[in-house]
Amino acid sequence: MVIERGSTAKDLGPKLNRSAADVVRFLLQQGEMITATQTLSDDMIELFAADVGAAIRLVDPGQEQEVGLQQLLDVLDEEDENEADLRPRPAVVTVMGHVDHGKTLLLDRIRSASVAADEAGGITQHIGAYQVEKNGKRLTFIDTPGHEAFTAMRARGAEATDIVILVVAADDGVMPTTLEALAHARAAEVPIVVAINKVDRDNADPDRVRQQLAEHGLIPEQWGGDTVMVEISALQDLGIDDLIDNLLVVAELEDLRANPEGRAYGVVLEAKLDVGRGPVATVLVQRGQLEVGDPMVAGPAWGRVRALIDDKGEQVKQAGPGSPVQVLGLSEVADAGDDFVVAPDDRTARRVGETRGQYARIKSIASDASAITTGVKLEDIFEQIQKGEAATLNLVLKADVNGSLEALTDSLRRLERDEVKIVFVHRAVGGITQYDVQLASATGATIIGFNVRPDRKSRELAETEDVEIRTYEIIYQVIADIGNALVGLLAPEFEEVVTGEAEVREVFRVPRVGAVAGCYVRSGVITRNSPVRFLREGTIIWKGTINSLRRFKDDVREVAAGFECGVGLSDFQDLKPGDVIETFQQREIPRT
């Protein structure tokens, strides 16, 4: 018997030939007080099923609704197994590497277009997919961001690819992000072609790059290995043809084939909400033929394909395996990284998409509701810290595309500390709306907008409700600003720094004053009124302050190393020669 998670007693009883009252009564006997319409945990469901002797299988809500779609995918798999139907397809090439090593400029040269100029700060922040043709053969290129914040996006790119170009700057060498990209490529088990870029620079050292890569298992062909390494200069347009020729050879050796007929299946590379065109998904077709008018489902998004736009911005009627296209006509913004498939009909697409969306919303509401602390203001946060409680920073996060939203979420979560937690009250693609401002006002949240802006009404409402809106175009700035804000919210951390050390040489008893230690300052500076530790054979036996400090008969403020002095302690008289007096300060440690 298949039972959906989150079922109520009212749902569960009839499926197991029992009434809702039977379920409630049984759980009451187990010490669980629930109502007939209350959601049951997995344990409760399994416990009741075991009691009535029923074998059940728990599934996520909507999972059973996808049976028709899964049968379709099984049919597609069978079609793929028929060798007679398979035809050669373009290789999908993913360009990876460290930030600013020249990936986007390399693609500019390959496809003779300017993308780098459109990216904020010259940093690629979205996945782009482009197709080029040479000698009658086509290659599909996926450009992935190089900043470490986009690790998840790079991982998705590697999963959808056939060949990886690893771009390494000849003057910079292998960087941490280069190794991350290499790990993703290896995990995808695809051939790697290395493009050693910027060889035109004076400090370029391609052999050093080869040596670094060889240390990580990529042995160049020139050294008897099997990794193709091509020296290029994207800026000077050198070696680009040689790189493409090598890619075509590798693609030919891979013998990439797919069935170009039948229902299309593939992966969503990126998704965004366009003001004029509605939800737009950039997809990579992996098999079949995607055509205008097809009923399609991608994660929670569904709809009939209204238009297909290729990488040159032109409308096309269809797209085959290995082709990247933008899809218009979906019901909502798809999730980047989701598989898409052409459904048998509109009804199936709608049912599957809506069920997925409903379940995702239920999970999101449940997790967010448990984490959100309402009404948290800055002064409340400091009060929480002073009480030793964990503070929370509530955020409403809006971005232009799903990939950026995901990358920002992952990056900001890594900024959390034990004392300060980040809670995402709401995360979505699209502009900053009045709803976002109202939600931020109710939960004491700050709104972060990445490549999106609030409209006039939202700005006015934010001013009225005293809601802070911060907008950014470069991910570095978001991470830096939120990181600095968190550092400001963290409780100060202090360390003790020893400022002086003196050895007790003699003890004098002075009437009406008490014991005075005749000391020799061994290191640092002994200062009057400073905190002091009294050590005997390395053990702390007293803490206090220096009451008086004298050099001969004169009161002094401080005595440096190498000099003798008389020290009077506030309320400690048990002084002995050989004891050590340590003065120290509490110094605040900058939080990072």
Ligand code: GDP
Contents of the next structure:
Amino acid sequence: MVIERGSTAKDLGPKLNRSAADVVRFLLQQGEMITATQTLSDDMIELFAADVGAAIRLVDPGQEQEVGLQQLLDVLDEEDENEADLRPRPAVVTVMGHVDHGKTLLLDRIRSASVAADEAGGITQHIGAYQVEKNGKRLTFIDTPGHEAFTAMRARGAEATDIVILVVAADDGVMPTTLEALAHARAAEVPIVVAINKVDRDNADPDRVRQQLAEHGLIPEQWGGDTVMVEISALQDLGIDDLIDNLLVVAELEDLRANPEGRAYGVVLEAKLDVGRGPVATVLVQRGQLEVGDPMVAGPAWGRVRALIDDKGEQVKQAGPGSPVQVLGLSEVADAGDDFVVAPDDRTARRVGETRGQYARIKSIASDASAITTGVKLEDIFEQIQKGEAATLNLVLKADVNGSLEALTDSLRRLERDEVKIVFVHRAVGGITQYDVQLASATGATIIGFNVRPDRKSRELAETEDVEIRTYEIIYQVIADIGNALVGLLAPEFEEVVTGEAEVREVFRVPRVGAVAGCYVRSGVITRNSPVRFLREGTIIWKGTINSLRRFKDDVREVAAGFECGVGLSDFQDLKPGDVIETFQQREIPRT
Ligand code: GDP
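To test you: the structure above is the form predicted on its own. What is the structure of the form predicted in complex with ligand GDP?
Zooming out: every chain and molecule, the one shown earlier first.
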């Protein structure tokens, strides 16, 4: 059973055939006071699962859908294993080689040869790939020459190509890029057919090319090796037929098969936003029949297939293995190399797509901060608005529970105006982490914490990275603060300076005193009577003051870092080892 991190008792109970109340009751017995809608720690989830005897795996939110999709694909793969269902499919060919050696012209030649042969002929539609038919056999050519696209696809796990044509100009010979392309084709374990091009040129020397390639391990068939090498002239249309015949032979040897029935899957070759038609993706079907009306997911994009357009520019009802086809009806522009799969129903398609989208956004922001407009600091935002410039306020929003996260998001959204855009670069339940600070730093975001706190490392990082962290315990206060900032009335920030931090080592009962937490002071000084809060995994679980502070048997006023102490817990008894006690002071931060 897969359980998402940050689940609540309400999420968890039913998944394990229990009620939310069962979870709450169980945790209470363990000394954990939580409500049904409060986020559970990993420990709590695992404890409860162990208690009911369920084997679980904790995953980050969103990962479950990935897992779900993988299962979807696995099922399809298994279906494929039924030999009897497999039928021959066209080979997919990619053209690679050094720049100016004639890749583009060769692809044009092959294409126009096929169009001329086609009775309907005439309209050539560049959709990123096309098919050629000869003697009842078909080949699919990827229309983007060069190994950049090929490697980009492979890097994303897409193995679309069955055969590589390595183009080498007979006058120029083997060049650095030729060798690069060769290395990529070899790494992909894809058979290579060499096209020695420009043999029409006076200074063409095909033998030298063969010699050079042989030195790199590609031995021509003519010399007893097993690499097919065909001399061609893309310019004069010589040898193209021969090349195609050879490709068909190699394809035949590869014995490429796929199940042409059932739910389709494959890979996105290219995608763009088309004015009028919306997002358009060219996909290569690798298995099954892709049909109009199918609910599908392609990377983060999802939707019902509204129309399919083939490489001749004609609308078709379906496309089978090895066919490139344009898909209309997706929700957004997918990326080349994204996989696509037909989902069992619309809901699944949507769920998988949306979750992937959220995931991808977070990832891309984290790895490539330029993907998002850098935000303006809260204290500078009014100035920018006054200058008549549009301002973007980027926020990282962290809260204790989902409910407050949603409520805050809604309220903050309402503050958006023409001149101020509010972008949530990340929203999640949980304490403020170093990741949040890095993200905020990279995107110029302000961090808003609601009933959650940064731990010491994140706080330090925020200082060095000059990231503002604002923490609140009242929703109204968040809205008022941000709203005021937007009209130039940013309230002075009362920073709570953490004065001391102690870790709870154990909790014991002392007659007449009550519960006492045995602590180790990690930093600063813990002072009696100072305001204090108790944190569990970055989330505030209690706020108050320290009434009794002891070292051994003596009452003391303060205890410094490196020492142990006992903290009396008059009102709040629910501490456990690992919790953190933080003392703090209010201090107004001067505006610069
Ligand atoms: P790519 O960079 O590999 O895609 O190469 P192109 O297809 O753009 O071709 C580069 C140049 O070589 C163009 O000016 C072509 O016209 C020329 N070219 C391509 N094939 C031949 C050929 O077979 N013979 C001659 N003489 N020129 C060719």
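Please read all numbers here as calculations on a predicted model, not as lab measurements. Numbering follows the first chain given and starts at 1. Only the largest set of C-alpha atoms that superpose within 1.5 Å between the two forms is called the rigid core.
With the core held fixed, the Cα of residue 203 is displaced between the two forms by less than 2 Å. With a cut-off of 2 Å and the rigid core superposed, residue 420 has a Cα displacement that reaches or exceeds the cut-off between the two forms.
With the core held fixed, residue 466 shows a CA shift of 2 Å or greater between the two forms. The shift recorded for the CA atom of residue 530 between the two forms is 69.0 Å, with superposition on the rigid core.
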